[in-house]
Structures are given as structure tokens and as C-alpha cells.
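Have a look below at one chain only, the form predicted alone, in C-alpha cells format.
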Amino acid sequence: MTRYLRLFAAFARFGLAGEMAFRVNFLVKLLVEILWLGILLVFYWKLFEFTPNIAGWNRSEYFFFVGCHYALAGVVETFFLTNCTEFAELVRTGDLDGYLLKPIDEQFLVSCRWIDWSTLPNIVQGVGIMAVALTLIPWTFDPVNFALFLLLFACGCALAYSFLLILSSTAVWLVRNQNLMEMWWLFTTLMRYPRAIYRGRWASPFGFFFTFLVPVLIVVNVPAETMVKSLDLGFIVWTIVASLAMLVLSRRFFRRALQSYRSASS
């Protein structure tokens, strides 16, 4: 584990050096992320001027939800998204051969080799939004509740990472899997809204599918609900079980994809 942590730290230093080589581009990207978040917050603020709550979420609770989503998406975008989206290019060019020859776990090297420092502030912004929202609710600190939130937030990150790894692994068979990778943006859109909106005759099957069969809706919903709303033991257990199962499934899927890989020299 120490070896992997040292290697990860080396990846981080290398990524930061690469970003600092183009400082203006780095700063512009930061500004765009800040502007995007500001527009999003203004939109939701105006929305709640016309209604006291949406699907059982009042303004402060929903802003905590938005902050949770933004922080979680920031974690995935900073550490995994670039690596997974570039996996298809490694397969197409045959550069994956060099990664497979390295004396280290292939999944770690492929999915963690690059850190996108320009999206790291998104995590800080998301945490800031959650902190402000908690002061407006108001919220009383509960160590058990807080520990559960951290655990479920980590489970949400694990679920998002697993979905991304499975989608990117299909590049071994499809080579060009850009259209399939578009499903990731569908997943992030689903994560952005409360699970409670998928109720009713037509929406319930959709909500059931993306809660229990492809558990995308629990990625942000369960951590946020645990923190600012009531505890739902059933969904807490399901989130933990689903994250562990998806980590195992994505690992096996990735290994199976590597077994089907044919190097550039073959």
C-alpha cells in the first residue's frame, strides 16, 4: 500500500507540473467551473422562489444535495474521468501494451495515472455549499450521522467509479466507444436530481430500474438524505452492498476485457 501511495503522489506531482506549464488554460478552466456553479445556484435559488419545496426537499436541503453532487462529481472528474475516457485511445494506438508491462496493478495504473487539478476546486466548492446549507437548515452535529454520511459518500464515489470503469473497459471490444461513454453523462444527469421525483405511474419503473438494477440514483441521494433528512436503514445498507458489489463486478469486467485485448504487435 505504501508503494501505491508513493506512486499516486508522484502522479499528482506530475499532473500539477503539467497543469502549471499552461497556467492561463488552468486558470480559465477554474473560472469556467466557478461560473457554471454560480449559474446553477442562481437557477435553483430562483426556482425555490416559486415553491417552498421540490419532491420534499426545501431550499436549504436541496442546496446541500447540490453541494454533495458537485463534490462527488469533483472527486470522480479529478481522479478518474480523464483516465477512463482516454482508455479507448490507449487501446486504439496500442499504447496499452506499455502499461501492461509495468510491474504494478493494471487497473490502478490505467484509472489513476493522471490527476486533473483544474477540477479539484470543485470538491472544495461542493463542500462549501454543503457547509453553508447546513447552517441555514439549521443542523445539529451528530457524530454517528456525520460518520454515516462520510461512509455513504465514499460508497457513492465507488459506485460512480465502477460505472465509469465498466463503460471505459468496453473499448477493448469496440475500440471506439465514444457513443457508449455518453451513457456516463446520462448517469451524471440522473445523479443530479432527487430520487423522489421518479414517482407515479410512469416514472416509478424508471426510478426502480435506476435504483436497484443499475443503482445510479442512490449515488448522491442516500448520502444527502442521511445527512439532512431522515435515516433510511434499508437504503443505507443497499448503498453499501451495491458499492461493494459494483467494485467487484467492475474489477472482474476490467480483467476480462484485458484478457480479450490483443496488443498492437499481435
Contents of the next structure:
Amino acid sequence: MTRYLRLFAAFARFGLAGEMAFRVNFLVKLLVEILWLGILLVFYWKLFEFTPNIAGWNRSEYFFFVGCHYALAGVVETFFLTNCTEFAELVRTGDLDGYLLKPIDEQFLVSCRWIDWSTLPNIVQGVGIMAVALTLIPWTFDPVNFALFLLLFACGCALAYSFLLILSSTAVWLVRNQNLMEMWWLFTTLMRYPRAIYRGRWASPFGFFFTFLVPVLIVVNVPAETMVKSLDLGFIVWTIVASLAMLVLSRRFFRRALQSYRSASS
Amino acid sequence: MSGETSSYAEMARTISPVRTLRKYLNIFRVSLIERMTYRGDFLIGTILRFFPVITTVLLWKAVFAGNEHRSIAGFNEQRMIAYLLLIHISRMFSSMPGLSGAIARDIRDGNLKKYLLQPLDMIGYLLSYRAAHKVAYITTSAGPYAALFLFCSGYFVGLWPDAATLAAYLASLILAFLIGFFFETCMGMAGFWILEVSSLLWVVNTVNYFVSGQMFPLDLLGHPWDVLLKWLPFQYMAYFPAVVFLREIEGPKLVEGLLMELAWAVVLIAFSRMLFARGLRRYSAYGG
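The form predicted together with its partner chain is what I want next, because the block you gave corresponds to the form predicted alone; please supply it.
Starting with the chain above, the whole complex follows.
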């Protein structure tokens, strides 16, 4: 375990050194992230000029949700997204061979090799939005509630990571997966909004499917609801169970993909 | 020897407009075949592309459910959702993924030579190439999009435009393609002056997403932002075609809008040409 932690620290240092070699690029990436956040906030702010609440979330609660999503997406982007999208490239070029020969767990190596430092501030910004939203909500600190939130946030990250790993593993079969980053972005639009918007004749079954069969809707919803709305024990248990199950499932899927891997080039 | 010379002279004479056209048509054909090679990847991408559509529609339905006037900046729920669906059609024509990046990369790596050494205009080549990809994209996604619009046909009841509006809509879309293409080309040409354009592109694309009206109709922003943004070329890549379809803009306003769009297309074409010509003077063809 310490070996993995040491390696992870080494990867982190290496990543930071890499980013610092292109400082202007790094700064622009930061700027884009801030710009994007600004656009999102303007967008939601505008929406609330026309309605007092969206699917039962008032402005402050909704901004907490936005912050929660932003922080969670930030965690995934910082630690896993670049790695998983690069997996497709490793498969295509055959460079994965070198990774498989290393005396270390392949999943760890493939998914933790690079830390994208430029998206790290997203986590801070997300936390900042959540903090501001909480001061506007009239919210009182409750240690149990807070601990539950942290646990569910971790579960959300685990769920998102599992989906990402499964999605990138498909690269072994569909060799050209070059728009994986875009596919991930498209897929994660499902976790971007409150679960309660999936209402109506066709939207309810859609929401049900992505809550219980492919549990992506609960990723941000359950932690955010637990913190600023009511505790729903059933959903809390489901989120914990689903995240554990998905971690196991995604690992199996990844290993299955590696078995099908046929090295490219010579 | 002399016979050979005369055959060259003959060849030079036969390079007629028809041959030029045939050259670019062949580029079009080859690009189309290339595009169709990766159908599996393409199909999954198309399916996933519906997710944001579904979530946006549902989000706006939730917004309207809480709005007491049932109208936002002159858009009722039906028109708003129709607008957001039509944005996808606009973007089908105007989005040019990877174009600027590819141009800048060719400049940086010195690969630009391959265009300069051939009797081929680079911008013309890229235009044929993109047009082919657009045709492939539009025809392969026509099915899924038809299904989507059929599914959402409730939002279009009474909104289906007459023939004249439809013609104007089509014109606005074709111009949207040209504006999208030449805007991206100009961005790529920046590569002559700055080595790494990818960061510039992120900024521009992020801003463009907002100012072209992809998030919501520009009218929502209120005075003076909406007026300002309607003077810029970005709106033609998303907002303008959609409101033409919805007949938000009619009569003289429509003609004026289309002329403005045409003017922007011409400006961008001229600007990209100028940047290319100036850039080539600086260009030193690095690399092997």
C-alpha cells in the first residue's frame, strides 16, 4: 500500500513538473475553467430570474447542487479523466504493452498515472460555491449530516470513476475512441441536473433507468440532497451499495478488456 | 524532347475550371469514404449526443413549471424548447471540430508545405474536406435527428414555417457553415504568429458557446447585451438560423439579417485569405 502511495506522490510531482514546463498554457487552462464557471453561474442566475425554484430546488439550494457537481467533476477531471482518455491512445498505438509489463496493478497505473493540476482549482471553486450557498440557505452544522455528505461525495466520485473506467475500456474493442473525452462529457450531462426534473410520461422511465440500472443520476443528487434537503435513507444506502458494486464491476470489465487486448504495431 | 515539352504545354492548357472542380470533388469523395470507416464509434457518439438534448429540455420544462407568466423574454415553453432543438441543427452546420487546431499544427510542424508544393489551394482543400465531413455527418445523423424531432414534434405544432421562411432558413444554415468554417480557419491562422493556439481556442470556444446563443436565446440577456451580441458574427453560428425558423425575425428584418450574415461570411473569407497571405510571408517550413 505504501508503495502505491509513494508511486502516486511521484506521479503527482511529475505531473506538476510537466505542467510547470508550460506555464502560460497552464494559466490559460485555469482561465478557461474560471470563465466556464462564470458562464454557468450567469446561466443559472438568469434562470432563477424567471422562476423561484427548479424542480423543488430554490436558488441557494440549486447553487449548492451546482457547486457539488463542480467539485465532483473536478475530482474526476484532476485524477482520472486524462488518464482514462489516454488509455484509448495507449491501446491504439500499442504502447499499453510497456504498462502491462510493469510490476504494479494495471488499473492503478492506467488510471492514476497523471494528475491534471490545472483542474485542481475546480474542486476549490466547487467547494467555495457550496460554502457560499450554505451561508444563504440558513443551514446549521450537524456533524452526522456532514460526515454523511463526505461519505456520499466519495461514493459519487467512485461511481463516476467506475463509469469512466468502463467507458474507456471499450477502447480495446472499438479501437478508434478518439472522442472519448466528448463522450464522457455527454454522458455526464445526466448528473448535472436535479433528479426531480425527470418527470413526465417518458422522462420518468428514463430517470428510473439512470437511477437504478445505470446509477448515474445519484452521483451528485444524493450527496447534495443529503446536505441541503432531506435525508432519504433508502437512497443513501442505494448510493453506497451502488458505488461498491460499480467499483467491482468496472474492475472486472477493465480486466476483461485487457484480456481481449491484442498489441498493435510491431 | 520537343514532343515532351509540347505535351506539357498541352496539359497546362487543359487545366480548365472543370478539371479544378473535379479535383475538389475527388477530395470530397475520398474524405466521405474516410469518414464512413469508423461507423461504430460514430453511432455511439450520436446516441450519447441526445443526452444533453434530453436534459436541457427537462431543465427548461422545470423552469417553465415554476414561471408564473409562462413566458420568458417572449418565448413560451413550446418555442423555447423548439429553439433549443433547432440550435442542434444550426450547430450541425456551423461547428468545425478540430479545424483550427489542425491548421495550427500544420503550420507549427512545417506540414503546411504539402499544400504549398501542390497545385492546390489549402483553404479550398480544407473547405471541400469539411463539406464532405458535414455531408457525412448530416446524412448519418439525419435518422436519429428525425426520430428526435418526431418525438418532440409536439413542440413544433403550428411552428412549421412556410416555403419562403424555409428557404431563408436553408440560406442561413449554409451561411452558418461558411461563417463557422472561415471563423475557425482564421483562428487556425493565428498559428503563424503564436506557436501554441490550443489555449486560445479553448477560451474562444468557451465564450462562443455562450455568445452564439447555444445556452439560451440571446434575448434573455436583456438590454444592452442582446443588441451588442447581435452585431457580432457568433450569433449566426447558432441563434440566428433558429430564430429564422421560428419566425422571430420576419420581413425586412429577415432580409437585413441574412445580408448581415452574408457580409460577415465575406469579411471572414477575406480576413482568412489576408491572414494566410501574410502568414505565408512569415512561414519558414520547419521540420522534414
